[in-house]
Amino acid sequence: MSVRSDKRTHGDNPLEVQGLETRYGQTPILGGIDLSLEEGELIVMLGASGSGKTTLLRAIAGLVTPDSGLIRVGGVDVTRGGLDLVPVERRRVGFVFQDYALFPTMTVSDNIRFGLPPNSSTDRPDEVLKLVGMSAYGNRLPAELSGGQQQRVALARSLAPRPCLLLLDEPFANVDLSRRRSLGRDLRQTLGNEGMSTLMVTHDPDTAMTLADRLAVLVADTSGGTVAQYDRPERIYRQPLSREIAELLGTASFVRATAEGLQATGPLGSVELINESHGAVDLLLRPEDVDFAPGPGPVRVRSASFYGRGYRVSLETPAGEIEADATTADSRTGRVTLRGPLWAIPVT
């Protein structure tokens, strides 16, 4: 059943999601999602497989009907209480799928023209191709393009109708790792030039932290996926609310310690804390938080991997195994000191 709603509220954000729940059969997928996106923002959703990231995108686009909750796009209620109020084609939502979904027998220009309303400017395909740096490829077929070029065409096609909101599902999944950073910069610039409000899904923490204005971390439990933390990328990286969130953002080691205010003491000595804590805590150690001094000492190097600027070493310490950055991998033993202040996660 589809019921048209024109309920608008002035000053609303491009996207509001409240209490969104979705099940597949008896299996909860989304367990009460709350999310908002401001004008011109690029929000990135990061989460492990099965946390509900793509399901949320599809629900916003109208490809999945939630069981309950509210979705509002550009001030219009498009889904409420388990009913889709606005059909897919009228939501003003652009969607770049993971496989780009380009028509193989159409030229690049025809792919873009296909999704435009009948009264659209005939120059619009050229405008968006110029925007994504693909002006010279309008007469090419998708098979004649690289993965990165196809991604740009898919983006141009989604931008062509001037949507209120753009959804990106793993946009770099089919692009070589060496090209992701440059494509990410180009994507960020393109979206900024269009003033586009964007919600993107990825499982790659580097992509998430590089591109996001704000980062939404999805975590799943028996009730389905929820937004466990929603903040600036640097804040979530340095101050995650749980060990699970810390590990999603990159290499993380944890050392059990006893906190008293802004100081904690553990097997590796005393260290200053970012957050006031009391009792048993897990100190979050990123590799850059650990100083490893090669030479005689109680710490043993279990393994070392070269990554360009130095080595990532796995260390066996009195506090357990931790990872650190080092300038050499010649020594098999040494000592460690911690660079404070550190983030303390209470032990529950």
Partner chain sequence: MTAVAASIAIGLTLLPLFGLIAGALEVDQDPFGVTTGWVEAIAQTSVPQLFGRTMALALVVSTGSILIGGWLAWVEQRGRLTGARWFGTLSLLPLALPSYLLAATLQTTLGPAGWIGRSIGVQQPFDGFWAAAAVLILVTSPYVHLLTGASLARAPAEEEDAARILGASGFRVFRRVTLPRLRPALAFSGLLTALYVISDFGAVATLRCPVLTWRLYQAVDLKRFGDAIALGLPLLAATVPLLLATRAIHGRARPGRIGVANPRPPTLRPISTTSKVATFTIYFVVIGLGVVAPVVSLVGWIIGGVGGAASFVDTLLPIWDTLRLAFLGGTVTLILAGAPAWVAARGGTKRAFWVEQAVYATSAFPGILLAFGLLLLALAGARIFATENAREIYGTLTASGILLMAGYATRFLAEAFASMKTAFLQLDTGQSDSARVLGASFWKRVRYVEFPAVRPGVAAAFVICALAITKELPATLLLSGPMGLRPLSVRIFDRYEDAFLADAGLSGALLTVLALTIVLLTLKWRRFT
Contents of the next structure:
Amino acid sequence: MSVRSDKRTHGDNPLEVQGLETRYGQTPILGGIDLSLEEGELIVMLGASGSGKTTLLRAIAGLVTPDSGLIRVGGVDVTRGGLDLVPVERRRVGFVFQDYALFPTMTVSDNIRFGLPPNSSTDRPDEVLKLVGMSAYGNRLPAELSGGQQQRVALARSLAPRPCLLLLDEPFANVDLSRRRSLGRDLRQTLGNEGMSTLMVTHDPDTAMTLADRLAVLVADTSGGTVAQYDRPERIYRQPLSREIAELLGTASFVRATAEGLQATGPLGSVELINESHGAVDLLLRPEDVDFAPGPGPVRVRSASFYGRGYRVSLETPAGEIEADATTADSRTGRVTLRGPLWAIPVT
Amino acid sequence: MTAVAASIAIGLTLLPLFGLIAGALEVDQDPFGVTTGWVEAIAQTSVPQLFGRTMALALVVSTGSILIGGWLAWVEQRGRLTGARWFGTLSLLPLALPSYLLAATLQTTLGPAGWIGRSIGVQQPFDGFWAAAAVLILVTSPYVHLLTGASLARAPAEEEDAARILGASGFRVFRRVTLPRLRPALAFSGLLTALYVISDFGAVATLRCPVLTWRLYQAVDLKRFGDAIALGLPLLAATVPLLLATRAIHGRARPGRIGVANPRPPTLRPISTTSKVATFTIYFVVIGLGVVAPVVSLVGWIIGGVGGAASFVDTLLPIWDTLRLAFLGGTVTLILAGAPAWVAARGGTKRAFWVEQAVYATSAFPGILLAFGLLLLALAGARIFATENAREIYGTLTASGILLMAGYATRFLAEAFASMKTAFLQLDTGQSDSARVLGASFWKRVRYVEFPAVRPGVAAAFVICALAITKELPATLLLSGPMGLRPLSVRIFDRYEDAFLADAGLSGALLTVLALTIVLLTLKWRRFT
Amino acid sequence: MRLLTFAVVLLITLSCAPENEATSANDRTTLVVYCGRSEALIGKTLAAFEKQNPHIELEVRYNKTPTLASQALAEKAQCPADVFWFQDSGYLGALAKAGMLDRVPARIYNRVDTRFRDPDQRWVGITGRLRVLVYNTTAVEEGDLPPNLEGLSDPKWMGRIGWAPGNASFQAHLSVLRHKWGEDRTRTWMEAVKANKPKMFPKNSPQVQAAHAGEITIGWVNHYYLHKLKTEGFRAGNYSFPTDDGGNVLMVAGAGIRKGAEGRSKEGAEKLLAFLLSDEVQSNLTKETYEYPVVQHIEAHPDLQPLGSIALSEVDQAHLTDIGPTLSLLRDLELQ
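Could I see the form predicted together with the partner chain next, after the form predicted alone?
Okay, now the whole complex, with that chain kicking things off.
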């Protein structure tokens, strides 16, 4: 999980997006996207359904012509000011579609060979098949493979022509939850071995956080989607710029408090802050920020659900409802302490 | 179910054939002084040559239709081209014209004396093989256009996007990715076109292109049913290579859908100038010859008032008769096509294959052969089973319309079948199962789950049949009279034959408007599905 | 959509309503007519007959004459027709030969000119259509037109003739020539005319228009198209050959009564034939259709050249329908 800060020459970045806007008819889809991706980096773009993630990928690939803004792939301007300068087939990007879009009438090998020039080295298909662990399946038709296998073939097909940028659209949407982790690990390793610069979009925060070098959070309002925060996943998880971002990344509760420098005071007592703030703030409480002690107390347990390691409890406190972790679900009441320092989001 | 389906398809093929054989066995083979025996007649009519010319015409027309219809569908579904929507719809309108009407109007406009022919200095009359091919291409390419267009709209656009991103040129994407997807649609529409051509009479007779059907009509007119069978069997045989060819085009793997459906509108690509010019040239020719020229001709006939002014009131009854026949015939055809379509869609591969072959064989019958076959069958039946009052039984049979309905059903079974089969293929067993789990009775399931799912396809099948019946001439001409009906198609034939052009023009225009309404309804339904 | 459903249901209901209410009225007779003439031409005449005879209802089945004849011959005793009215009386001859026609009552039969009726009294002519040349009146003087059919092979007509070998009248005339001239002479003549590169037409009427427009100088047609198409300043005229060598053929459209028609049907059938041959109808028919009347004292339409002034070819009407070998000949010459 490295951010390579040594190669900051903008012109050669595999991807550079500035002020990208698209509309569908009168409806704005993307409202000015700025994004840059460095060599070998895996960027995950996280956004709710309908925030314009796929449209962004399609614009980068050249399948959608944006209305304004700049896209630069591998240092070459491919789209500027609403004009496509380089057509799809010459952009040198790889694209793995959500449904994989394998050619159903061609074998796995033929699918992979499709993107290679006719006189290219003959062992590249075998090479990429080996890379994704599918060497034994070259002669199969796509319909004869499982969903996970199809995904790996689609990945191998995109990697075969050595694109300078790989785009992944919800790669695990069609994969069982239980297999996502291991597939994600394999994917990261494959991409790392190829040194591939990758932009992936997903709506699943777990995938996003486990895979991303950097995470871009896409938030849409009436003027279209924009990148609301672009940073390392840990940082966005702990220090989101808005409540909306906080909720996108996982369970989050908020309590109102009054901040004074690095200290905040509210109905649940005083607590240390990560960020210096003044006035009314919302304190972000991840479940792990709350200690719940069962027994008599002012806090009532509304519900509890077991998730293996412990319980996730929903608590009714004087400051409102919060989610916390608990080791037991026997008690109906208890008391809470907040574990600082906490992240304060100013109330607007 | 298979047995029912097979007996419908095979029965509809064999019944008229039995009738013809019964007619051929009659003693007075030579009432009109056709002095040669029928064995010599077959040798003389040079069946192989006629067969060859028929197949050549079918080949030329299917190729032309697939090129034109396929190209237009492709440009409209995948290209960024202003006006394609309007021109596309206009170019589908020849669908509404019966082939004899288009042939007649083009003959008068494109010949040396016609307004187009004269202005470009045509010396030769518009007739013969190539004229017939041109007219038939105009009439059939909308079918290919529609079927291919629908198939392109359904094909997952991501596959083409993926191919482009992998660096493939437009042509390579088409050849390697799109074409394999289109194969079934192209093969099927090519087959329908070829069947249309080998059984068409209107265009080849008007334009004097000597093919099997034309000779066959003469044979029937001369009451030489033996000759008719000798000429009709090669027609039936002609469907076999067509069906085999279709199998070959279908390719090995029927492309299914992979992954989860998440349909996205296809990416429209800019089109090269050459392609634009080609596309608009095709639009210009197809719309000019298939729509403008016939309409101008018809209007010219009406206004010219040649042969006495036309009266609209006189055509009201024919319009009503046309509507009734279309409705009844469409219903009967639909009911009969139901079982074979069900078996082809839901039965095992092998059964489905044979039922399909039998269904397609029915449409090889030209209308007149069919009509005469059915008439002779009714006659033979009445004579054998009711010697006492054979005349009354025969009269009742012909007047009841059973024969005409059987004729329509045979003639258009394949068309109804194709549309209904697609509808049945789209039935989702999951939905039926979940309805069953929810405790729905059989009728409730049919009513709320299955019928709504197949309704668009069934409606389309009905409309297609109704349209075809509206335009059908030879069987209608022979068999609607005893029912006391005089539909528009018959009126056009009658008036055109004796140069009452104003009336022929009016009836033709009315028929076209009627057919057009049906076409537009089809297009509308297609949009909803 | 609801409106459409309603319309469809309405259509079903109406479609299934009983066809004719006449069945209830016992005093009405239905007369079935197999009619090879165009409804456009004679529909009015038949309507007038129905009006005059309210107790008779006509059920007319229009189609091409050969088709109707074939159908009748196949149907034999089961044939529902009471009356046959055919474009070419030769097909009536075929029915007569098969024993399907009853003798026409003398009072009707005797009204018809002896040349235009069956010697065996099985059918009578109703009207006649004359084979003529149509010519462009500005391009050629009447005196310079060919003196007989043979004249059409004169090289001076190279590229100036029109003909329609697919047309039934053309084929009928050729069949007559085969019998009059013999097969060899007919073939030689056809080949000679063909060498003059005549323009092919699908049917007769466009030839008349082409003659008017000067695209052809001569067309070989039936006489009445000219009169139908003629307008002020029309530059085409009809021409009959001055002498008879098989060129001036009158094709007789005729009618007959089915053998086996009895009682009211037979009565009605005879009534219809008598009606068609009445003075009034004969003169109306020539006025409306420009065809020649067959009752001797009725005068033809004033625009027509009177039959008396034409050297009509003597023709056995049966020869007009002997088109089997004619079709073979046309195929040999690649005209069919």
